[in-house]
Structures are given as C-alpha cells and as structure tokens.
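Only one chain is included here, represented as structure tokens and corresponding to the form predicted alone.
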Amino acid sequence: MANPLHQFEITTVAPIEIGGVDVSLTNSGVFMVLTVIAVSVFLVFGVRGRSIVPGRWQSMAELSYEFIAGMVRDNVGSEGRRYFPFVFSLFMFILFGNLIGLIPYSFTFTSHIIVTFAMAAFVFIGVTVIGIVRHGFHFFTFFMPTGVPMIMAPILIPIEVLSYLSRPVSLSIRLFANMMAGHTMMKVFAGFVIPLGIIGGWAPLTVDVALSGFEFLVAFLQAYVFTILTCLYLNDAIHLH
C-alpha cells in the first residue's frame, strides 16, 4: 500500500541558488503560483462582462465579493473597509489552494504548517502593528480591560498576553491539521480499493467518495474560519475591548 503521507512530501522542481542560499522552486511553490493564477483568472473573467443580468461566472465572482464584504462589515465595521482587499485576497488564496489540492496528483500547500504559520504570523504581526499605530501605548490596555480590579493584574495580564501570543499558533494549526487529516484519510481508504478487489473494494471506494464530498465542504469551511478569525483579530486591534 502506498504511503499516505507521501503526498505531502516537498520536492524540488527547479533548483535555484543565490549567494549560497537555496531558493529552489518546489512543488509547493508551483501550486501557490497556480493558485494565484486561478484566482486571478476567476475574478478577471468573472467581472469582464459587467452584465446587468450576471451569468454564472459573474454571479460567483460577485457572490465571493459580497460574502467577504459582508463578513468584514459585520465583524470589523465600517472602519474595516480599507482592509477588505487583504481579507478578500486571503480568503480566495486559501479557498482555491484547498480546492486545487483536491485534484488527483496535485499538491495541497495548506497542509503544511510552515505555510499556514507564515500566513497566520503575517496576520498576527499586521493586526498588532495596526493596533499600535492607531492607539499608541493605549493598545496595551487590551491586556488589562478597564474596570478590572488592579489586584487581578498579576494573574490576568499573563493570561491575556499568552492568549494573544497563541493566536498565530492556533490559527495555523487549525488549517494545517484539518487539511492534512482529510487528505490522509482519503489516501488510506483509496489504498484499500485495489487490494480488496471487486468484492470488497466497493466499501472503501464508497467511503472515499463520501470523504471527497466532505473535503469540499472542509476546504470552504477552513478558508472561512481562517478569514473570520482574521476579521475578529482586526476588530480587536481597531476597537480594543
């Protein structure tokens, strides 16, 4: 039976070395580029017609726009509109990366913790900088809400700081773990189809088909969770408590 974890192996596509530093293009990098191209094609061709009565493609592009615009408006408020392009790009990148990873013999870069942690760290640093720029030193009152007795400070502040610093970890692990677990299960059940033959192979095949449908839902759900948590973190940075 094929190793179900082999699908997550990073391989070099084009070896590149600059100043003694290995910057080779890998299969992960290739599929990131393909994801950006796919998102660009989807949006450019979706809005190219600009019809009053939109077709299917334009409807999907407009629905994606309205979905994220509503998410930002509901969770960040009117002040969050300036950050909409970033939030929208983040959602589409994760969603298309997850969906492309469901194509047989493709690569799911969102199943690697280094990729998801890089995105989560960028969000974490970004919202922290936004909070400090907007509020100055008042931003640090986020770790000690007003109205809390000072006697609670030695206990509350470390807990709040630890909770705040754990955000990029939890955000990255949630996406990575769900994508990796789902693809591993699909590979495991697929590996039983041929060995069990015609008589017994239908059972794992049925499970694998069901898992494939479930993974489509997970692909969207994980992109949604990552994005809405980004909006909530952004809301905290803008409005504090």
The other form holds:
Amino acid sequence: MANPLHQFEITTVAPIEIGGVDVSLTNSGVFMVLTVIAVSVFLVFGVRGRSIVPGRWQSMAELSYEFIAGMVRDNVGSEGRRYFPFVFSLFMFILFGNLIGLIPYSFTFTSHIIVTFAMAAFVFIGVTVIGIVRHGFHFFTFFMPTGVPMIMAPILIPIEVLSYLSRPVSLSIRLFANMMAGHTMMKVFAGFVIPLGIIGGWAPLTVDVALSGFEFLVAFLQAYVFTILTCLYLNDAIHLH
Amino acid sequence: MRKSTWGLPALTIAVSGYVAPAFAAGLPQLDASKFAPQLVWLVITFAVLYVLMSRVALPKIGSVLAARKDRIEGNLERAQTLKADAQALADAYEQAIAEARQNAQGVVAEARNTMSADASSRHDELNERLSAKVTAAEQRIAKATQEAVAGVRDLALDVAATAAERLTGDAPDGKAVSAAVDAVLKERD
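Next block, the form predicted together with the partner chain, ref. the form predicted alone:
Entire complex below, previous chain first.
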C-alpha cells in the first residue's frame, strides 16, 4: 500500500542554487506558480467581457471581489481599503492552492507548515508594524484593556501577550493541519479500495466520495478562516479594540 | 452484526499498522532542508500575485462593478425623471378634462337658458296674439249686437207707426212713436 504521507513529499523539479541557498523549483513551487496563473486567468479573463449583465464566469470573479471587499469593510472598516489587495491576494492564493491540491496527483502547498507559517508570520509582523506605526507607544495598551484594575496587570499582561504571540502559531497550524489531515484521510481510505476488492472496496470508496465533498468545504472554509482572522487582526491593530 | 463487532478493531489495527510506519519515517513537512525553496517560491509567487491583483485584476473588476453601479443609478434616476414627467402629464390631462367638463356644463346651461327664454317669449307672444284676436272678435260681436238691436228699433218704429196709422187713420207723430217704442223696449230689457 502507498504511504499516505508520500503526497506531501517535496520533489525537486529544477535544481537551482544561489549563493549556497537551495532555491530549486519544487513541486510546491510549481503549484504556487499554477495557483497564481489560475487566479489571474480566473479573474482577468472572467471580467474581460465587462458585461453589464454578467455571465457565470464573470459573476464568480465579481463575487470573489465583493466577498472579500465586504469582509474587509465589515471587519476592518474604511481604513481597511488600503489592505484590500493584500487580503484578497491572500484569500485567492490559499483558496486556489487548496482547491488545486484536491485534484488527484497534484500537490497542496498549503499542507506544509513552513508555507502556512510564513504567511501567518507575515500577517502577524505586518499587523504589529501597522499597529505601532499608527498608534506609537500607545499600541502596547492593547495588552492592558481599559477598565481593568491595576492589581490584575501582572496576570493579565502576560496572558494577553502570550495570546497575541500565539496568533501566528494557531493561524498557521490551523490551515496546515486541516489540509494535511484531510488529504491523509482520503489517501488512507483510498489505499483500502483495491485491497478490499470488488466486495469490500465499495465502503472506503464511499467514504472517499463523501470526504471529497467535505474537503471542498474545508478548502474554502480554511481560506475563509485564514482571511477573516487576518481582517480581525488588522482591525485590532487599526482600532486597538 | 457479528461481523461489525470485530470488524472495527480489525480495521483500526490495519489502518494503524499501515499508517504508523509512515509517520515514524518522519513528516515530509518537517524536512528543514526543503524549507528554503518553498519559502523563496512562496515569496516570488505571492509577490507576483499581489502585483497582478492590485494593478490588474482588482482595478478591472472594480471598474466593471462601478460601471454597473453608475449605469443602474443612472437608469434609476432616468426612471424617476420619466415617472415625474408622466405624473405631470397625467395631472395636466386630468386638469384639461376637468376644464373641458366645466366648459361643457356652462355651454349646456347657457343653451338651456337661451332656449327656455326663447320658448317663454314665444309663448307670451302667442298668448298676446290670441288674446288680441279674442278681444277683436268680442268687439265685433258687440257691434253686431248693437247694430242688430238698432235695426230692431227702427223696424219696431216702422211697425208701430204703420200699425197706428192703420188703426187711427192718420199718421202719428214721429216723436211720440219713438218715445213709445223706447218705453216698450225699456220695459222689455
């Protein structure tokens, strides 16, 4: 039986090395490039007709725009407009990465902790910098909510700081673990289809069919969760609850 | 039923026996030697995506949405104006109808007044003419009666004079006859 974790292995497609650093194009990199191409084609070609009454494709492109624009507007407010392109890129990158990863024999780059952690860390650092630039030293009052008695500060501040620092960890592990678990589960069940034969193989196949549908939901949901949490962190940095 | 009692543990053992070695071999996700290429390509692809989104795709979609919004708002505005125009026209029409009705009523009333005035004047005229004729006829009758009465007196004078001459043998005095006849006529009246 195939190793269910084999699908997560990074294989080098084109070896490149610059200054002693391995920057090879790997299967992960290939799928990142494919994702960027797919997102761009989906959006740019979707609206090339510029129809007043949109067709299906244009509707989907507009829907994704309005979905993220609404999310930024509702969660961050008008100051969030500047960050809309970033939030939108983030959502589309994760969503298309997840969805393309569902195609059999493809690779899911969001199932790698280093990728999700890099994105989460970028969001975390970016949000913290925005908070400090906007509020200066006042930003650190974020860790000491107003109206809390001074006596609580020694307990509350460490807790608040810890919860703030755990944001990138939870953000990255949530996405990575969801993608990895789903794909592993599907592979495990798929591995039983042929060995159980024509009589018993239907059971794991049925489970895999159900899981496929479920994975589509997870692919969308995790992209949504990652993006909306980014919006909430941005809102915290801009408005300091 | 009997099958499922041992089926589940067997499946669990089978799955763990098949998955466990794979995990023991180490997660591919924790292979640090593959971090650098992933990070580098993540940065490159995401930067390219960000530029494509912020410079090309989003402005394009945004302009399409804005154009539609403008178009819809323009259409709504035009519809509003057209509706107001239609309302104004309808009001003007109502007013014209009301005026025309009032005019018509005036004309009808005037015609009725004129006609009734005409009719009553003609009626009066006819009455006058008829009563004039009646009066004339009455006068003529009265004159005829007088003439007839005068004729009867003259005849009575003649008859009385002739009768007195035959009876007495000589012509009586005219004055006496006439006085006697008048006295008799007066007695008769």
